[in-house]
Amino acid sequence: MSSVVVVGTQWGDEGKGKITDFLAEKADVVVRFQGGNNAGHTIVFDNKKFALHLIPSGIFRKDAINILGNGMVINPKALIEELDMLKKGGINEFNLAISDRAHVVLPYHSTLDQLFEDLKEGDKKVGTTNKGIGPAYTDKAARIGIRVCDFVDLEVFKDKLTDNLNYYNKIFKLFGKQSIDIDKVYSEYKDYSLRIREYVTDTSILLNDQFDNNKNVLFEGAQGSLLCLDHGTYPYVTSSSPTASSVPLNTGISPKLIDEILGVTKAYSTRVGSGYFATEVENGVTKRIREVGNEFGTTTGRPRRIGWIDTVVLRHSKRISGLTALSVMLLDVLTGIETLKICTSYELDGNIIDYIPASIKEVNRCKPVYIELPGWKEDITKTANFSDLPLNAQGYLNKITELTGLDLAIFSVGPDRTQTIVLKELYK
């Protein structure tokens, strides 16, 4: 038995989906443990591309159990659309389990999301995806959330839906928004309830049974560590914790069951939405990275902000998640760039620091301190071993591992499964 947690070390979109799909080949169970359909993973294999937002990346391995954990907030309509997309793409054999303790995202959550964002001005906007994730987590904390166990009990669902919309429709009226018809929502979502019912179970029991039977378990995070509600660049964060620290709480297992924690980073940095991004640059080089790397949000389609890799961020993620190894993605995108930069520390008011301040005022005054390394021009997309890389590409990876103090377990030189080079086996 062995367990691996895959977490993003930046602001999401690091390539976790590809790594999870790759590692799922040896996994008996793949678990998504937080977030909702505000996240997106793109999986490419056999010349097919699948964009997943809720379902774990192990869904393409027909023998793997795929779990949507209790820490998630699940939009039933989006889930049904995703299942239909998979079936249309020929993925008909899979094993899916949905936690009865996960919370449900409903239409009024998206309306609230948009309303709250519209009330903010200028740079105070968070840049939410307007998928209703924040309001769903708010309902959870306020103890008025509708859980999956409620949703599949139509009598309970109707009762709770009525209570919540009677409350929220008053808020919508106050701000000039159209009320949401309770019966219309119930009629539509009743069908979704009936369709997902077969997958609903106590996934904590299911998961612990897998550990008891010495199965390999893979935990798949959404977003990235710098979007953690507690340890990210608050308030420009998501509404859950994408760190490995949240896995036990969000899946119902003991922390003692976690063996390896793989941090996934791009060979550069990206961010979607507002907020701190010390190494962000907008010039000809970063425009080239955006185009070559297809840096547009899987969920939103928005152009991603681009910057150099930031090892202050990576060391922060290492500390809060307990990373045991590193995976560097999209190394091929940097091919042809004459000079590469790596951020090693920040300058704050004349002082060199090695941490991310909590204060927005302070963090916005941080200036990146760089080292420069020579780039490479050779095509690396057919690389099969570390030693096959150009010396400058080897040097770039070696410097990242030196600055983070993490072993390089995996690096990627293209989107396909075959363009993934493993240096360290994570499963025992």
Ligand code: GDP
Contents of the next structure:
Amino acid sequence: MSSVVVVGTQWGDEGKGKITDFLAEKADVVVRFQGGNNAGHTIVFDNKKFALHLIPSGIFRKDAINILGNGMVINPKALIEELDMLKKGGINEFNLAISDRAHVVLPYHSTLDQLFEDLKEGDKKVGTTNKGIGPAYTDKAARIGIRVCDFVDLEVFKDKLTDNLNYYNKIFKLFGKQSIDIDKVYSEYKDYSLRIREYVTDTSILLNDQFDNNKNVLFEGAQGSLLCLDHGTYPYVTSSSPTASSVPLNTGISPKLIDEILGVTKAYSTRVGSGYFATEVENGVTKRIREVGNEFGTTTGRPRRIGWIDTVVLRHSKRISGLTALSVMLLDVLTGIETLKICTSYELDGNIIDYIPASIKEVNRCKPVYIELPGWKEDITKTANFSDLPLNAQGYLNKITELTGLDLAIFSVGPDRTQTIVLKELYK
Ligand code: GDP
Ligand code: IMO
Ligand code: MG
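To complete the pair, please output the form predicted in complex with the named molecule; the form predicted on its own was given just before.
Next comes the full complex, this chain leading.
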């Protein structure tokens, strides 16, 4: 038995989907533990490309059980669309389980998401994906959320939906928004409820049984550490915790069951949405990175903000998740850049610091301190071993592992499943 957690170390879109799909080859179970369809995970193999938002990236391994854990917020309509998309793509054989304790995202959550964003001015806007994620987690904390077990019991669903819409429609009226018709939502979502029912179960019991039977379990994080509600750049964060410590709570297992924690990072940095990004640069080099790396959001299509790799961020992620190894993605995108920069610390009001201040005022005054490394020109997209890489690319990776104190377990030189080089076996 062995378990591996995959977490994003930056602001999301690090390539978690690619790595999860890759590691799922040896997994018996793959579990998403938080977030919802704000996530967009891209998987490329056999000349096919899939974008997943809710379903774990182990779905292409037909023998693996894929679990949507209790910590997720699940939009049933989006889930059905995703299942249909998979079927269209020829993925018919899979094993899916949905936690009866996960929460459901309904149309009023997206309306609220938009409303709260509209009410904020200028740089106070978070730049959410507008998928209703924050309001769905708010309902959970306010104890008015609709859980999957409620959703599949049509009587309970109608009752709770009626209560919630009677309440939210008053708020919509107050802000001049159109009210949402309860019967219309019920009749549409009743069909989704009937369709997902077959997958719903107590996934904590299912998962613990798998551990008891010595199976390999893989956990797939969504978003990234810096978007964590607790340890991210609050308030410019998402509404769940994408860290490894959220796995036990959000899946119903003991923390003692986690073996390896793989942090996934890009060879540079990106962010979508607002908020602090110390190493952000907008110039010819980063424009080129955006084009070569196709840096546009998988979920919203928004152009991603680009910057140099930031090892203060990586060490922060290492500390809050207890990372045991690193996977460096999109190394190929840096090919052809003459001089590469790595941020090693920040300068804050004349002092050199090695942490991310909690205060947004302070964090916005942090200036990155860089070292410069020579780049490489050779095509690396067919690299099979670390030693095949140009020396400057080896030097770049070595510097990242030195500055983070983490072993390089994997590096990636292209979007395809085959463009993945393993240096350290993560399963026991
Ligand atoms: P996730 O949200 O962490 O799963 O990442 P996304 O799928 O949103 O974004 C990562 C993007 O990078 C996707 O378009 C991937 O296909 C792509 N990708 C992943 N690894 C590599 C790589 O090594 N090189 C290149 N060029 N693209 C990659
Ligand atoms: P994956 O799993 C990148 C960002 C949004 C916004 C903030 C809050 O693909 O890495 P939300 O809709 O969650 O309330 O938005 O979080 N965000 C992501 N950015 N990748 C993601 O997921 C993200 N999920 C949310 O852009 O800044
Ligand atoms: Mg993504």
